[in-house]
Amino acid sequence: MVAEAPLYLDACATTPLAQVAHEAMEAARQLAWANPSSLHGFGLSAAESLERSRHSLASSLGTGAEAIRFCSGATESVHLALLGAAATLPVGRLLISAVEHPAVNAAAAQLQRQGWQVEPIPVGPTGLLDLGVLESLLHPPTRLVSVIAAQSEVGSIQPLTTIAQLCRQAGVLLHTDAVQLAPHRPIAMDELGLDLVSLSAHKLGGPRGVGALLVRPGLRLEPLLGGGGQERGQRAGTEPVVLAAGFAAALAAARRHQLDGTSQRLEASRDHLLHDLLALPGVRLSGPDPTRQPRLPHHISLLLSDGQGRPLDGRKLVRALWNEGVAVSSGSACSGGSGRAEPSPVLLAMGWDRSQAASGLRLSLGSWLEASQLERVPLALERAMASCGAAAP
């Protein structure tokens, strides 16, 4: 009997390189490999390729090409947004949601060391921001807000339109980490009135090592890196022309999938799988119920317990599921650690106790999967749960 191929259900951590991205990068590698700052023909070919990628990204994101700043990924993008904007403002207060990515928390901590106040905005039991608290704090000394557009661990989608409107009325700059949202929902930057938006290519079928910061035209930023003055003087360093080509092609493909029914089919597969998983004893949903609240269409997050109701160790479950040929995550892959179950800060912020917050499991699907492949996942999870003991209190 031939063993079934392993299933990759960890799209929120990273995605396989899309074929369209591979093809775009290969074309750029052959024709646009030179330094785009060089004035000879080879350099001009590279510069043309880079600007085509910039215009393509801008078109997919509902903004102008002048808004795009290429960088190494979302972590750099977040730091450039928050530290670069803060450097142009009087020292004040930064508001962040209680369920931000660790990169935002790290940038906020750096600002705190520079004298800024950092105020976390609480979330409810589904991970959605408390808009009343946000609105109550949008007065001096608040000068900057950062809110994750879609939470990678529990799938909640924040009401960006409302948040942007509140910030705009208060005259406060808004940054959003849209890394998880961009593959699945349109981000019309200008229409929403966003000031700063962080993106990463490898979350949407593009290559690792490239991301972008979208900057509202006219908004000043101090660069983190000095040197050649690339990216409108806000990000020095020779631009990654080949990676940018892959990024642009992948985002354009993701945008087509949002329009051609691919995203809807993925959501239907998610809903069917979620129904079957929740039928298992000891399995419950964390984050929004997709039948009642917006949720990332490819995303499932669960809390798991044994027959006595004791929370199971999420990290042990990840390893046990891999033994069943299924690759998943116990939370944010960017917060790796000791190998033993630790409470998730996101789940703690949502009100779960420490033992429950260590029992989380995340399954995130991708267009590379067929619905029939997912039929084996409930049994695999049932077997994995049976093999795992309860988490330590």
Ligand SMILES: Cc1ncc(COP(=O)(O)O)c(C=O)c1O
Given for the second form:
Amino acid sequence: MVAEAPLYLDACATTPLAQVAHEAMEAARQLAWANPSSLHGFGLSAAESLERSRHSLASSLGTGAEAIRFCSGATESVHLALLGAAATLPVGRLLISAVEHPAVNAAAAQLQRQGWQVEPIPVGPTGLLDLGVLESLLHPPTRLVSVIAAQSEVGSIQPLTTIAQLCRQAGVLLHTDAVQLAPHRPIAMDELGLDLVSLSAHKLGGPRGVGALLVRPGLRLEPLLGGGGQERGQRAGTEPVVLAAGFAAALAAARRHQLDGTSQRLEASRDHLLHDLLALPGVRLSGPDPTRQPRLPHHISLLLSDGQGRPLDGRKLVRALWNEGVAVSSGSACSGGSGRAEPSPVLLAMGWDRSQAASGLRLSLGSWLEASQLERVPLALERAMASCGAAAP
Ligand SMILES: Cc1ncc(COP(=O)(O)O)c(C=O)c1O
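Other form of same protein, the form predicted together with this ligand, not the form predicted alone:
Time for the whole complex; same chain goes first.
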């Protein structure tokens, strides 16, 4: 048993609900509970609240309110972006990075079944896209590109400005999954000239069950579902007014944190913790080195090995660290039945071998943590690694 309360270091999986989001949702629950399509006063209050949330999100994202389509989260948003845009285009080629979230890979696989050619663009050892390969493929039949703005497992931030420029020059539509970037960096949708942007509220202090697709005004999209004409006819279904209020409040707070020093303090805590973790034997960094390359400011990803240099099992480490009172995650999935870690596709794409790619661990911090609480993490990891090492066959 651990004496202290467990530490939550898994912000990339989900964040606790921010107080401002909770308050905004409580207010909306009181005043804006009705269906925003209803013509009576209750409905008008709900519609007004929804539009306030839409305007607030848009101003946090450097675009106009007409760009926002509320939906259930980023998985839906990504599918609407890729399948909805592809349905308006002749069958062609979709380029995706080799380190996309499974939601993008799944939407790409659906397009492949419809006859689209799907080409993964390779990444280098830090997870950054090979821009030369991207550029060489930006000609017909390429019609659509999807790139993850910031990688959830290894923290790399793609050069979105350059990627958007290349796509625009080639006349190819660009979708970006900005789920992990939006809590930490401004997304200047219009300035960057992005066509489609996917976001999720629960990764930035908002509630689960709501997200958005940002659609460049004028861009046609085929809806995935028929029904009511909500969200400019592109996403049918009664809008989640209360959740949208929480989403907007959480994103506005995240933007304030990027400007008022909170993000910088978080980054300094991350740097300090990373320094202490890398001093432990058998611990090395995966993804970009934050002293030299852009990396999500709250993000640490490690590869771990035992005293003999043999990679440890990332999933066992997650459980062992939880026994030490620290909640983290690993990029590896469980292999069918054996319980052992399968290599992470992201780490494989970055060039790590199979056993190294099964030894990954991710620690992602958030503003709910005090710097002093992190002091116990290195010892916890050392103990967890020792217990996994002892259990290894
Ligand atoms: C980069 C990225 N894209 C998409 C998703 C899917 O988000 P949601 O849970 O809102 O469907 C996630 C969440 O794991 C993510 O990290």
